[in-house]
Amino acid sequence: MKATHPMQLSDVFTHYSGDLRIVEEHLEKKYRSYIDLIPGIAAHIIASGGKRLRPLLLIISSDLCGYRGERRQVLAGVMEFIHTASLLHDDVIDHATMRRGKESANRVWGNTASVLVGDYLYCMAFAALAEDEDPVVQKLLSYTTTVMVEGEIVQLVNVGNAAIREQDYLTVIERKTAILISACCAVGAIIAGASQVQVEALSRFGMKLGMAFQITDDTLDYVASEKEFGKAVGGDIREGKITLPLIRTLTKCSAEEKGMIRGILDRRAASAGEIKGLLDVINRYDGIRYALDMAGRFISEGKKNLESFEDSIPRQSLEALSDYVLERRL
């Protein structure tokens, strides 16, 4: 089915709002327990307004390859699962204090807390595999989240480097989220028996949008305010993360702004004036609009592998979700 006009962001969450509400009630079923902790921790994180991109990729892609069981609705909920396990995890890496506009699990419950119930939410979600017996998503997953883990191990290893090269960035934001967002769309095909040369574009095109997320995720870090983007502007440099702007921005800037920067990374800790010196020295060499710019390359790349699925409403919403990563707010 042909839609009737472009889709938007609105269109595309009112068409597919019934499987989205179905993922929802699979979330709170699955996380439920005698132990008071795991659903406290689980729905602070699960119900605290994201998206839900990755279980809705998979429900959209299955939808495109002519698939509309319940078996797609069952392993979005596990994409969401694994996705809110590994923010769990990554928000004690980070030391962070704040997710999506409210403390963060570790900051109220302590990490302790957080990392278990983290992999609680990995156990659930692997369970829903077992149950689901499908040994092509079964090995797709088990390598997508191996992959995972080694890309938060990457980025750990880099956290203060100064000599990260563009490449290293791009290798790591691929391993830890774009990965799973190329799970989620081929996962959504291989449900629906498409065939490899399917499965494969679709992969593709969730690889490249993940790419794109993760470029402009990192960017709002820098550009949003924290009312708009849930954490305080500036955030990952404080942590030691070095993104694309920044890595950039190293490239072109004069050794006293060099200095800045890396007095910055060294203590993990700068006031609001070290902070807009930031961002005049980022801005000052076009940080921002050359990540952009770059975001932008991989979402028209990804939607190359659309061309070969008929015009249709599952199409059409996945062009709609790639032009939000690039013009997101949030």
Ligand code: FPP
Contents of the next structure:
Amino acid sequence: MKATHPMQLSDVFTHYSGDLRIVEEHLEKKYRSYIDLIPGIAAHIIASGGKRLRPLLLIISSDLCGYRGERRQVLAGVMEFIHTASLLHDDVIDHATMRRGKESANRVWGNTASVLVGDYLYCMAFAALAEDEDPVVQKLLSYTTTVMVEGEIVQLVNVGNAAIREQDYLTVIERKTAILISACCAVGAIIAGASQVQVEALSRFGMKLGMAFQITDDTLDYVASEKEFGKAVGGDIREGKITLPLIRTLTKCSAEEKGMIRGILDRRAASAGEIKGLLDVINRYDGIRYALDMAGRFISEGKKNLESFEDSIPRQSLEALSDYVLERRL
Ligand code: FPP
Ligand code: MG
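Return the structure block for the form predicted in complex with the named molecule; the form predicted on its own was the one displayed.
Once more the chain from above appears, this time first in line as the rest of the complex follows.
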């Protein structure tokens, strides 16, 4: 389909609303269980206003490569299950209290229940992949989830490490976040029977988009209001997690400022006033701007991978989603 006007984000959701509705039905059907706790927790997190970015990327990528069959919604659901499982585990690891503007599942039901329901969703996802019977997709997603856990482990190893290098941070976010977003785009192309060149182009597009996504997430941790972002502000440093705005600041700031930052990292606690003071230091060294500029470069590099595809609704949709990642407030 030839498109004459660039798509806006709302157009993307409208255009793919039918697909997303089918994905929702698949999700809901799969987590139904006679054990009340499973749909209780699963619905709490799945039906809590997630943006469905990953399912959407898979569906749009398959559309871009000319596929409109049933596997796209099934596999889009698998991606959301993997993502949701990782969030349930992540909130336990991060001692989170809020997710998407609501109390996080670990806060409501406790760590054990969150971990187990996360395991359940993860197993459901791989059961659906077994039923789908595509060894290429199975191999890619087994690899992807393994790498995600590696990313979390590298992050864990670096908790509280004020000497963490930018390169280590980039390795963490590529693994914990970008790899799954990349896989969504690649799977869309694979099920469409696209050429290896196209699969790789979409895989690279997703990787860059995912890098930008996590960098903006880490920036919003400092600058968004809790109401907009739906997560506690300043949560990362309280957990000893040192992200790009802070890494940049640590390479530039004075010994005294570094001492203040190390104090928060060592105590793993900060009052709202201390977070405000920290933000002043970060802004003094342009830490937020530095991070957002880098996210912008990832988005530009990502979009370059779409140039070999003809101008179309799906291509413009991927471009609109790329722009959204830079502008988002939640
Ligand atoms: C959010 O990061 C977390 C991730 C992107 C990945 C979490 C992955 C695991 C816990 C590994 C287990 C994986 C599976 C497949 C079960 P964040 O804490 O920076 O973002 P947040 O602010 O949204 O919490
Ligand atoms: Mg987290």
